[in-house]
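In the form predicted alone, a lone chain appears below as structure tokens.
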Amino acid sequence: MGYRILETEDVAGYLRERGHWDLSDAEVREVSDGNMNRVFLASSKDGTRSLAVKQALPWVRVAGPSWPMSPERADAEARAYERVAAVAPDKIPVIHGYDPENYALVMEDMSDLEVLRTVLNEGAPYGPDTSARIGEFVAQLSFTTSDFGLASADRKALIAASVSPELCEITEDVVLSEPYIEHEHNHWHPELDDLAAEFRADARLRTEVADLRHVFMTSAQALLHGDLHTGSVMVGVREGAPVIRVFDPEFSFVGPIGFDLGLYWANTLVSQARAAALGAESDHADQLRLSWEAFEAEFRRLWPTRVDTFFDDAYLDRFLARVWTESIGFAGTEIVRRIIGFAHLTDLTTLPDPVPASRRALLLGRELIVGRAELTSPEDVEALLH
């Protein structure tokens, strides 16, 4: 039939066609929330069964046809889920099927869970294991898709299959260059005009961002989620146990491991800035340390299974130190772009007065970028916060 864009009234029939659904009384509603795709929930009237359908559009959803975007990004998302399902199935939604002709994923309904950013913005703490599970997720995905976890020929095949030039270019521009130049995508609170101008005129900052941009463009270390932040994590409780689900890996490609960690860390640091602005007690400042410790512990646990033992334990120490430093730098770039670039964070924009927290966060972001080589531990970052 060829690619067709699904509407609410099409979803029940589509699920039947794909062999997922045998009910004629399915209730379907659209719950699209992000910038890129459409998402539908289909449920039986008695509430005993439900599924989610996510379809990639041939454009950015919030912009429409004026911003075309290849729907093939759904292929990258499906590949990422398949890889993670083999090593960390408890940390992603259950995928019931992928339809490459229509760029549509059918997955578990997660409407009983909440987006982590929403939970935090409402004043709740991180769950006791949330950041540790995120650190484990990154370690499990990155180790098993790196030269440590895959034979050379398999790695080359993975790199070739995971090339995503269109989405990588978005990151290269929106995160790793545009906030430091004059660009139509950039916007900020008027009271941040001075800092935005300073950042554009800061030669040292621009050079350090250029270095991180080149790392992003050339360092094919492992398969990444590619857009790992508090808005791409669902949390909740099922059967009395805490649950996390990492979702939306459509920016997935083979790149530097520190990029995934850095994006998550930036979001935890901004959530800390929000809590501090509201005068709230929080555990947000601990999350960077907790996720790094879990990442490092899991990576070291997997290390004895490496396929090439020429890489010795001393090299592991060196490699992890490099990942740490790059993660800190990428965290800084994500903070900056979320305040004076494109796609701001509701953590800050919904504050009664977003300016003081935004200023502090921007300055923190700069220090993470230019001082990343000297920031050698989570304690060093915590000292910056204070």
Ligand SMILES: Nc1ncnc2c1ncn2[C@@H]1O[C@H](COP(=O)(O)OP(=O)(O)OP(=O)(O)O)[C@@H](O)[C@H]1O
Contents of the next structure:
Amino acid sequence: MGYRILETEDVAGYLRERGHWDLSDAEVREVSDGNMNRVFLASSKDGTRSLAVKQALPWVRVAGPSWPMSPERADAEARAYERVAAVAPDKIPVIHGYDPENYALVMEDMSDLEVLRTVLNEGAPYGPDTSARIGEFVAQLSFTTSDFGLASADRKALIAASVSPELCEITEDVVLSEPYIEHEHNHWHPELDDLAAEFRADARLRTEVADLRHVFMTSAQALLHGDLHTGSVMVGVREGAPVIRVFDPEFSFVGPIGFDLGLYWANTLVSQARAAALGAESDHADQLRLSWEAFEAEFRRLWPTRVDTFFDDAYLDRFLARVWTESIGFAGTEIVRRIIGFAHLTDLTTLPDPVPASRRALLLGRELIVGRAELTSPEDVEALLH
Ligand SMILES: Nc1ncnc2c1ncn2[C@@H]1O[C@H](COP(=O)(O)OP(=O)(O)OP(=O)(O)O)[C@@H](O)[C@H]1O
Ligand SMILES: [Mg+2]
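Switch over from the form predicted alone to the form predicted in complex with this ligand, please.
All chains and molecules follow, beginning with the one already shown.
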């Protein structure tokens, strides 16, 4: 501990002390709805100025002090934002300051925007831009923090600075092992008992997950967002133009690029499963392809700027093919863990009958994991959906 935990009534004074504004009075409300941290919104009485403050506590917010967690996750978040701000400032909230002593980030108020998962659950489409911007986001962050974008010594420094043992361990456990073994964290709808048991008994599935888990643990390709699901994206319209903001990169570390793409893809596929279960027309099945195409195009656009030209064009093709295959595998693990693991998705849990869509999604997840080497294009994945 040893730092100042902000309560709603402290926030206006804190912003003044930190030099963010000179208002003596401001309206502050807490809007934390995640599991981990506190988020406050502060605005001037006349509504012309507003800021958001996100603070990491030394524990998991919803659990309290019984589940301690290092607040250094806020350092990881600030570091990721700093890297993205240099290459894709239009895709993240404006960061007004980071206070490492109090693990508090002061940023743009995005309360005029909405969380992507929320709007999708309400039946909205992704629209033409969202997934393309996400694909570009992953390309821009990953290229510029990879050995293609940074000199070798700078890369080693980034890897060292970005080590995040506690949060990586959460992913290694919750995403990349627990759903395939007996574990107290796991839960599922009783009508999925048979599939949950089948998955735990499936030796081939387990070996493939072990392979992906080891890639996650060892493949220091680039700085990741680390938790790139549809709840980490805000969308909306400002002055007539679409706006997208990727937020909450507290799980950021240097890892396999396919983990970011795969998480996003899993969430698009689950959103599609929801729309299909409701018999709704949707653009959700296109999103994997749209984000991959944008990722690949942006990565190839940046390729001529690489700092190490020993990496030749043929190697780029090989590298992208590997990223693709790993992304597909990670997408599978994210689908599975969101149905029979610890934390589930409202996309499915709020369906009138979540069972048929959950069963289909689980089988799709397994196929993505075990069949990833044979799935070589977005069309191959689309074929699995039908
Ligand atoms: N800059 C902001 N402006 C407006 N609202 C915000 C802002 N940042 C966060 N929020 C709101 O607070 C919620 C939680 O934020 P965030 O996901 O960053 O916190 P978290 O505790 O890390 O969540 P999780 O447990 O999902 O990791 C968001 O879903 C959003 O509703
Ligand atoms: Mg978070």
